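Encoded as structure tokens, the following chain is the form predicted alone, with no partner shown.
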Amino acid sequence: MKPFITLNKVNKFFNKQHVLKDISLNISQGELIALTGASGSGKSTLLSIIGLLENFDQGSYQLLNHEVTKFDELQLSLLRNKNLGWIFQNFNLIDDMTVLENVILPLRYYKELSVTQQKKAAKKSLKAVGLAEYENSKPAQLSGGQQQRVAIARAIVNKPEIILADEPTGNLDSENQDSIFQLLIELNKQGSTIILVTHANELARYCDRIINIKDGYIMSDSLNNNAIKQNSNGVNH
């Protein structure tokens, strides 16, 4: 299977600090991957490069057959919005917008969609994560687990081929952690390629492949043949 994502000898510097060192990586369609490592290891920076939020200084990167180093900011923005869905540790919801309005946001780039079509897609996405009845609520009225589900609904509303999650359960208790992971597993089963950053080994065990990063290097890249696949919670995407 042709890789969705190919990085070749990617290096990243912050000032004089060498953050990522000769990162070479192939990721294929449909994988569920955990990037692990201690705080400061470079895993979140790598995810940001993969997700076109961060530039790199040396090397090459092909995303969905596009050599991203040849793209300008507008092209990168369009590629990112059409093909990538982001989930963050702190949810990154806009407090003065309703849940539905937050989920609609990525669709604002789609000029071919009417307001009615955007709302329909957002409602479908909220239903997929089990929050259809909260569409008129504000984020502050929801629990942490519910807010992260809204963030996932926003990430999947444009049906991206790749979902990137940076510590998606970092602010949640163990029950909500498991619930969010089951949702991600279900999305992966339905075809989404998912790459997530986590420092929690007990969460990485759900993933099919674990890439460990230390001091900017890939220290190991291994298949997890014992990945835990619990019963799904009925998500439809």
Ligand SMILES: Nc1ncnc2c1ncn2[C@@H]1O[C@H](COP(=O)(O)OP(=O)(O)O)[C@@H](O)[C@H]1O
Given for the second form:
Amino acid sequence: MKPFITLNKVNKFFNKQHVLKDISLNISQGELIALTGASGSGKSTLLSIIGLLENFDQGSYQLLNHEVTKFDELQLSLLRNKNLGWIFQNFNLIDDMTVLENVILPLRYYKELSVTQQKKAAKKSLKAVGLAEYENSKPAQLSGGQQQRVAIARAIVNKPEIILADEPTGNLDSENQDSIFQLLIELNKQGSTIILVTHANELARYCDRIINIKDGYIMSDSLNNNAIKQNSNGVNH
Ligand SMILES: Nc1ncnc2c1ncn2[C@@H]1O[C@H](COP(=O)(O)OP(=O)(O)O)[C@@H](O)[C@H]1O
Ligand SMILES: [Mg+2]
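Could you output the structure for the form predicted together with the ligand, given that the previous block was the form predicted alone?
What follows is the entire complex, opening with the chain shown before.
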């Protein structure tokens, strides 16, 4: 299968600190990937480069047939807004907007959608994460697990090819952790390519492929033949 994401010898420095070292990576459409490694190993930096939120110093990067190494800020933000959905550990919701307004945010870049169409898409997305009845609530009125569901609804509202999640369950209890993870697995089954940073090994084992980073290097990159994918009823298959 044709790679969706190709990094070739990518290096990243923060001042003099060499944070990512010769990262070469091919990711295909439909993969569910866990990026693991100790704190400070470079996981978030790598995800941010893949997700076009951070630049790099050496190497090249192709995303969805675009040579992004040569892109300017405007081209990067268009590519990002059309094709990528981000989910963060701390949800990154805007407190003084309603749940529905938060979910609509990524669609503001789609000039071709009317306000009515934007609302319709956001409501559909909230329904997909089981929160249709909370559209007029403010984020603070929801539990942590519900807030992360809103963030996921926002990440999928533009039907992105790729979902990037940086420790999405890091602030959740184990029950919510599990339900958010099942939701990500469901999105993957529906076709989304997902790259997930986690240092919870119990979550990584659900993924098809586990890439381990240590001190800025890829230490291992292996298919997880024992991936325990479950459907939303929790039944193994
Ligand atoms: N914006 C930044 N400025 C300077 N140093 C940074 C920045 N972001 C990350 N770093 C450093 O880069 C290294 C890797 O960080 P990070 O990618 O966040 O690791 P991880 O997500 O694996 O914990 C760490 O040493 C961190 O302190
Ligand atoms: Mg991190």
